[in-house]
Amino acid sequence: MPISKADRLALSDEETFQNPSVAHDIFSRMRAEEPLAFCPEPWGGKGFWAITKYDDIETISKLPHLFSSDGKHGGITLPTPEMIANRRNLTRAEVEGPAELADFEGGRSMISMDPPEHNKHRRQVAPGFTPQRLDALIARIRDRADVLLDEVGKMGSAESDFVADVAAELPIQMLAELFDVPQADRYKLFEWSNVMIGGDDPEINVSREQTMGAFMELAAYAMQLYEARKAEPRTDLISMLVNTEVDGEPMSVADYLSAFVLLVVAGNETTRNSISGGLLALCQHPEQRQKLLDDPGLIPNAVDEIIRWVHPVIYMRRTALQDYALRDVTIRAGDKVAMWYMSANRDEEKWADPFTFDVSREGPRHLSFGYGQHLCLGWRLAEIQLRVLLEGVLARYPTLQVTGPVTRMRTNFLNSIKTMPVRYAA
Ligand code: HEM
């Protein structure tokens, strides 16, 4: 079936992603018929190229000089401030907020920078994510997962929400560990991160004022921590950020704030969704769960498959800086491109049966963590958390069941499960 205008517009409609199979159907047809499909946008958007094939996303991700992430060209998400203003009936100033905050609000963090600037900023944060540093956290992650899982076990056969009790808790507890802040502060971090990433979900992102309020509180918290770790350095990630020099220069306060916000936002929701989405997949495919129960040695493999399957980040955007010929089209300078990881992870040219969930799957690495210049900095930490959690759940609750429909956040950017009712004991 040719790709209709409705299909193209559907990619900008959050409703399409409420039921992942609806979006998968469009992407499957695009990969087959029109792998680089130009999609018009509502709300005055200029449209974008939908990149749906694995190899094309790799190609674009390897060319950060041609395909920019820079905030000044539009950054990493599709809607522009004008589109958001048109949609919500606001002025552009209301959407963008006070000018002095524009720098901090994602615009200037490494994820929205191009090389060579990006390289420097990434080098400031990357030492916090070395394998040695993260391996040293495994015992603490396991302790935290054990406490969480023991606690939910007390509910016996009562129904409860897996997202609130487990999937949301572990990543935010780990963030508190990484920052070496009191665990009680995690609730604030959780709340701020939720509000800031809530996008168009009416239940979460109620108003622009709330987003700004959350950002201001988060920034104030980050600054307190900055002063404290300057005065008395410890061994945590914040101490590392505020006391390390790159190219002979300390990190500026503005860069520190942007890095702080990025770390809180980037690692929280994404890891939560890989945990809840993974458990959902195992419950929907009991024979795959049985494979893991029979052979727990397969769990690291299952982690890869879950992150391929769940694609916690649905797309990332780039902006072409020059004309570029790809397949049979020319992407023009200034065009927006959306790299749909959700689609690339089901590319039939990469996996023989991409729509089968198979915990023993071998094959190419999924693209859920992106690729190239901006490859996710926290991928190893996310994988460790998912692995430890799976080990704990399978050992304690081999018959865990999802007992009702899951609810999803209204967004086409993150594959986000808001609630997932479960019963731990049969
Ligand atoms: C399953 C969980 C996760 C997924 C699916 C995920 C996904 C991604 C993706 C797709 C990108 C690439 C952005 C681009 O190309 O524009 C990215 C970047 C990034 N992620 Fe993750 N992420 C996860 C967990 C984490 C965690 C736990 C942290 C840290 C605590 C983290 C920190 C970052 C940072 C700092 C970047 C920016 C890297 C750069 O621009 O060089 N992520 N992530």
Given for the second form:
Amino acid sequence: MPISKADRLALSDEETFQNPSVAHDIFSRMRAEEPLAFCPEPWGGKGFWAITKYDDIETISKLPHLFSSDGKHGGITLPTPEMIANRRNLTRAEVEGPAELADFEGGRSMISMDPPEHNKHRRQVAPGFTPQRLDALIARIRDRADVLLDEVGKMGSAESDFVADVAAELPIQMLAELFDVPQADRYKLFEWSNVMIGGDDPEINVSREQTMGAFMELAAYAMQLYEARKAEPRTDLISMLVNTEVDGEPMSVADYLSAFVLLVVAGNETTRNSISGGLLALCQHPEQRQKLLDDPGLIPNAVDEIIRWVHPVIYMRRTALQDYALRDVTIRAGDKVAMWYMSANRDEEKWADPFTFDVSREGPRHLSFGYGQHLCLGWRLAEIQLRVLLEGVLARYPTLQVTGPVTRMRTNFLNSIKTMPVRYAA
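Having gone through the form predicted in complex with protoporphyrin IX containing FE (HEM), I am curious about the other one (the form predicted alone); can you provide its structure?
Just the single chain follows, nothing else.
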């Protein structure tokens, strides 16, 4: 049946994604009836094209010269009413149009740049994510995971929050290690990260003043590291940002601050969401968990399937720089385009039974980490952490169960679980 205006408007409503099955129902109908669906925005914005098919997202992702990520064209996200109101200190009724994060960040990170500028900034931190460097971290990741899992094991049959105790802890500990900062600093990094991406969740982002306060704290911390690494360079990611020159030019301080924000957010959010979403999926599909218990050799397959299933990043935006014909639609210069990874990962043309969670599944790679120019730089680190934690949880707590309601961050951008009560022992 035709895609209703209500369905089109629903993609701009964060509440739609509180229950993923609601969003999946809309996307399934769009893929079948209108793969490139134009969606109005409820506060008077110009609207956007919803790209819901795997192949179309790949096509757009391979054309950064035609579909821009640059902040000056709008960046990578679609503004929401709460986001706009918070940033402008207005009520929802007063909102008239979009505002960009760059308004108060003061610079741009590589995620909101186009080539060739994007390539230069990416090369500054790429040495921190080489296969050799990441392989060298596996032992440290396993040590940290073992400590975390041994600690929660002391709770016995008591209930605890898996997100706070495990899923959030491992990636934020590893981020502190990659930054070469004291582990005690990870609590602030975690808090700042939540505020940076929780703009639509009233439990996280209480006010614009809170957001600005968190950003100023983060900026002050980042500048302390900037000065320290300028004086005494090390081999950590911060030193790479501060001291590496590309084409004879160092990164500006403003761009350094934005890159720091990106690393803080990307360095823990997607991994945390994959871990928590993955364990939830295994608890909801006990027959799949039993497959892994019977054959741990399937765990690498399970990692791919979990990330396909969970889609930690729901979408990314691009802006058309010139007219472009795709399928039977002409996307006009200046149009906003939303590439819905959540939908592409359920594309019936790419996977048999895409709504079946199957840890032994083989097939095309998911799009959860993007594709092409902006493929997530830390994708392999995220996969390593998920694999190591899966191995540890299955070995120690084969009967782990989710024991209560799961709460999700109020956002249409990240598939982020805030709390997930579990019991480790039967």
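Predicted, not measured: the structure shown is a model, and the values here were computed from it. Numbering follows the first chain given and starts at 1. Take the two forms, find the largest set of C-alpha atoms that superpose within 1.5 Å, and that set is the rigid core.
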CA of Pro250, rigid core aligned, shift of 2 Å or more between the two forms:
yes
